[in-house]
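Listed next as structure tokens is one chain, alone, in the form predicted alone.
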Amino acid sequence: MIWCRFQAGETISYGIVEDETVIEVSGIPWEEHARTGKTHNLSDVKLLVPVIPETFYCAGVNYRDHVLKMAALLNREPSFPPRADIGYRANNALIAQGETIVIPKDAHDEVQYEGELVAVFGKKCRNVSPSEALDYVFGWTIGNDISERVWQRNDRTLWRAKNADTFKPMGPWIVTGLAPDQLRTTVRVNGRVTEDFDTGNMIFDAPTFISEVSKYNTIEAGDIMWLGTDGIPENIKGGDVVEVEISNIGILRNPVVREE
């Protein structure tokens, strides 16, 4: 099933997407909800960020090929993470399908995309095993982890390198019933394929990450967890259009501008 969060006129609601129709729903998809009987043409509504999380988790380095390619590029030995460590991102950075990524005027040219699979939780999750972990996931969406690499290398924290306004496009919707290790991610810049990888080729898979985080942090319904990227991202600039496609989910498309 495909769930979206959308705006029609002044009304913001969740809805079920069937073909080119959005069926309006009262309530929250992972809680009590009901179909209202109202429908909209998908082309007539504005898709919003599919969920505003209380806690925004984000995996760091999590793809073997990414580590190997970066090590070769930098002429050094590959170093794989010893455990599934997690970081955090900020809600102010979230934007929806079709909204504009704005590169700050003082950012350097090294601003890059990262196409990521995103887990959306539907139940409170605490101290679960890897075999239980996916039972707590409501569905899956797409994220684009925009990063300013010079700031990332030189600031003491990632407060602006990863969390500047508009740096976290997410959407276009949430899809339930998927196996996260059986998907494929493709990134395109201005229609040109720049990354194409097996989404399940993670160093630590989604169940491992969820289990590890849940040992120490209570994951609440509505929280999200971004699961990392593969490949060597390229720089993006004002005037570009970035698309992240994950099979069986859809396409997250966002234009880019540089602040004047």
Given for the second form:
Protein chains: 2
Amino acid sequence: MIWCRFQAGETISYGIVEDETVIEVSGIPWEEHARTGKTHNLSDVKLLVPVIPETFYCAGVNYRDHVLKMAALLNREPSFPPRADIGYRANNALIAQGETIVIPKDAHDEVQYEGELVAVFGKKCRNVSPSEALDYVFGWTIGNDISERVWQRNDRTLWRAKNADTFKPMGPWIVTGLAPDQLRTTVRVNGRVTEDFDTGNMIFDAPTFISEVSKYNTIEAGDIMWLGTDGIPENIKGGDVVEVEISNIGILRNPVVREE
Amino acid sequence: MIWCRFQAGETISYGIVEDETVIEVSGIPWEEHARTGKTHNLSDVKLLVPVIPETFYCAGVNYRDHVLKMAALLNREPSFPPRADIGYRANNALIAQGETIVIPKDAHDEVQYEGELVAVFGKKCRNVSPSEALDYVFGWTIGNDISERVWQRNDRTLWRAKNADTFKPMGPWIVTGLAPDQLRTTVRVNGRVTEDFDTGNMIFDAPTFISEVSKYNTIEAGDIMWLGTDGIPENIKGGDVVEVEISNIGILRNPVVREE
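Next, report the structure of the form predicted together with a further copy of the same chain; the form predicted alone has already been given.
Complete assembly follows, chain above in first position.
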């Protein structure tokens, strides 16, 4: 099932996407909800960020190939994370399907995409085993972890390197019933494929991350967890269009501008 | 004016605190709101975390003395932040006045308080100068940035070192109309004063942090910014009671237990 959050006129609502139709729903998909009887053409609604989480988890480094290729590129020994220590991103940076990634005017040219699978939680979760972990996931969406690498290397924190406004495109919607280790992620810049990898190649898979986090942190319904990227991302610039496709979810597409 | 968020019976609401009375208000203090005509005895209500932010900013290192003393404690060279790079904390860790700080059973003994002044924003804020910055702050509250130092030193991120459940007491309420650089912070463990410092000793003051963050990030109404601590925090243990008092705001008091 495909769940979107959308705006039609003044109404902001969740909806179920079936073919080219959005069936309007009152309430929250992972709480009480009901079909309202209203429908919209998918092409007539504005898709919104599927959920604004209370806590925005992000795995950071989480694919073996990414570590190896980055190490080779930098002529360093590869360093694999020894544990599933989760990181965070910030809600101010979230934008929806089709919205514009704005590169700040003083950003360096090393601004890069990172295509990521995203878990959206549907139930409160504390101290769960890996084998139970996926029971707490409502569904899956796509994230693009835009990163300014000079700030990432030099600042004390990731605040503007990864959390500047518009640096976290997420969407287009949430899809339920998927096996998170059996999907294919493809990134395209201006239609050219730049990355193509299996979500099964994560260093720590979704159940491991969820189980580890839940040992100390209560994950709430509506929280999200981004699960890292593979490959060696390329720079993007004003005028580009970036697409992150994950099989059985869809395509997250965002144009890029540079602030003047 | 003192604004609290509270529960009385089944009702969760904001209220205005006057002496020992809470005047119930409908709506949000920094949006449309109105007095409902209902009042409660302050001692009859349960105070809640004053706000659950969309983005939880935290300055981290922001007092000169703290840098020097923590460097000694962590056996590192002191490193003063060259810029006001903001950090983050996570909402799962928030607890209210009087709620219990729970030290996880596998935590080391180096679990410490950090008493902090907290800005609560009342208006959306982007690209503001330091001289305008305080116009966007609705009021001020108190935070206690509980930290497990072994995890802080060894993990890749601060996730459990600073964001384990219950590690972010905040409250007891929000006070408007204060000058953030003219307050006195006092920390007590079991009634004994362990820290005592002026908020005027910050490396980067509140207007500077707000202005810097707002260059790249839109700060939303209801967001919070914790502004760092001074001194050399001591360990706390099960059975302790920690109080963070900030002059003209109040006392944030939380008991501590160790999970068995």
